[in-house]
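Consider the single chain below, provided in structure tokens and representing the form predicted on its own.
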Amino acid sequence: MPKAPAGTLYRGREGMWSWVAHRVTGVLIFFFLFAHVLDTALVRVSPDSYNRVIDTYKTPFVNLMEVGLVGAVLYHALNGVRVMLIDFWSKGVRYQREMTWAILTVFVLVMAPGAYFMTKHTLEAIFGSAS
């Protein structure tokens, strides 16, 4: 029996180290979508008490906070397709690494401009304008 990786819990590698980013990111988005329920119901209980949360949201902790989000929405995602190919495809079980490593170089290859244009107007408005 193969010996546990030094400092870790886990035996398994790329696979078990996605189980675990999956299941993270599965339950930040919940948590997202429950805060975003419970927000988006204050309409209905108090306009100015809605229009105050929201305006709370205009901070650049919270676009840091949404661009979290949006990594977390694709990495999500992307791994679904990827345990979706390991249940389904005959060949799938045999390729788990690399379709590991390819979805998380998608990953960085569209959170990079992604993280980029979500942060702009922010970076622009703590550091000012290029222009």
The other form holds:
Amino acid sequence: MPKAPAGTLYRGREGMWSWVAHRVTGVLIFFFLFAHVLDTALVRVSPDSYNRVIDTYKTPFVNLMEVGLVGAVLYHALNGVRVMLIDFWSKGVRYQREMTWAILTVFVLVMAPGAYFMTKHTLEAIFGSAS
Amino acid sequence: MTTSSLGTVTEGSIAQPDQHDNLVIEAPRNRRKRPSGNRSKTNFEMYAWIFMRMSGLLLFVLVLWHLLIMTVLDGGVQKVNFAFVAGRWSSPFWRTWDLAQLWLAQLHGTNGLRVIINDYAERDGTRFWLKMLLYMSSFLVLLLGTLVIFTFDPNLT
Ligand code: HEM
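Please show me the structure of the same protein in the form predicted in complex with the partner chain, now that we have looked at it in the form predicted on its own.
Everything in the complex follows now, all chains and molecules, and the chain you saw is the first one.
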């Protein structure tokens, strides 16, 4: 392995880790998309086989993984906008670190209520419904 | 000029590991001999770069809205079943939405993975076969997904 050149925007700290996370989430979403097109294709086989596979999405464990998947997509989407701002906005490079923290803030603000509504049914099933 | 495993390379375009202080990053618009020795005469990589950004912008709206409807609003994934899909796909608007989403996401993801394979698979043979596998699976996913959207039958039993 050749030694990495010094002085790149992507070496260390927020700039590097946001890139690592962008790459990891991109690959994750890609593989999920493969599975997702296959499971949706079952609507062409029979309503029953489609409903059976979608029922597995409704189980507590898969429901939890769904929160992870939506989180991965949301991060990738927000960071994708940050990448585009670095590329096209004249001050983008200067503020790339601030933008990382900005998208993470948006991420938390969106995921907190999002995760609640995504898992509402699961939580009620496990801890008992209030009503 | 030196010769590396990539072919002929112009001096100064390669980072010298022992010369951290005077690392040269060429201005992107300077034309120079391509490392792959003029094999590629097109601007494919530039169009791919632009496509990642254009498709990313569209996917931002398409995918996040899709996830909001399917996994958050109105009971989340618990409401989804064949009847729900039939209801949505009775509208040409949502069929067009899903078709655009399928193609953009699959092409965006395929190009992303192509870049990643180029980054990490160092042997020519490995790179070639991984990319063949990638393109074959992408082709099948696009074909299957498109067929399903166009031939969906709400009265199927
Ligand atoms: C939701 C909206 C999305 C936005 C805004 C977005 C944005 C981007 C951008 C701008 C890049 C280029 C990064 C660079 O050149 O440094 C990228 C790379 C990538 N995207 Fe997306 N994307 C989105 C959705 C998706 C989806 C649905 C998938 C999977 C099917 C995906 C998979 C990838 C992959 C694998 C890469 C390559 C990562 C790398 O080279 O490190 N993206 N994305």
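Take the two forms, superpose them, and find the largest set of C-alpha atoms that agree within 1.5 Å; that set is the rigid core. Since the model is a prediction, treat every value here as computed from it, not as a measurement. Residue numbers count along the first chain shown, from 1.
Remark: with the core as the superposition reference, the CA shift of Val27 between these two forms stays below 2 Å. Annotation for Val93: C-alpha shift under 2 angstroms between these two forms, rigid core superposed. The Cα position of Leu42 differs by 2 Å or more between these two forms after fitting on the rigid core.
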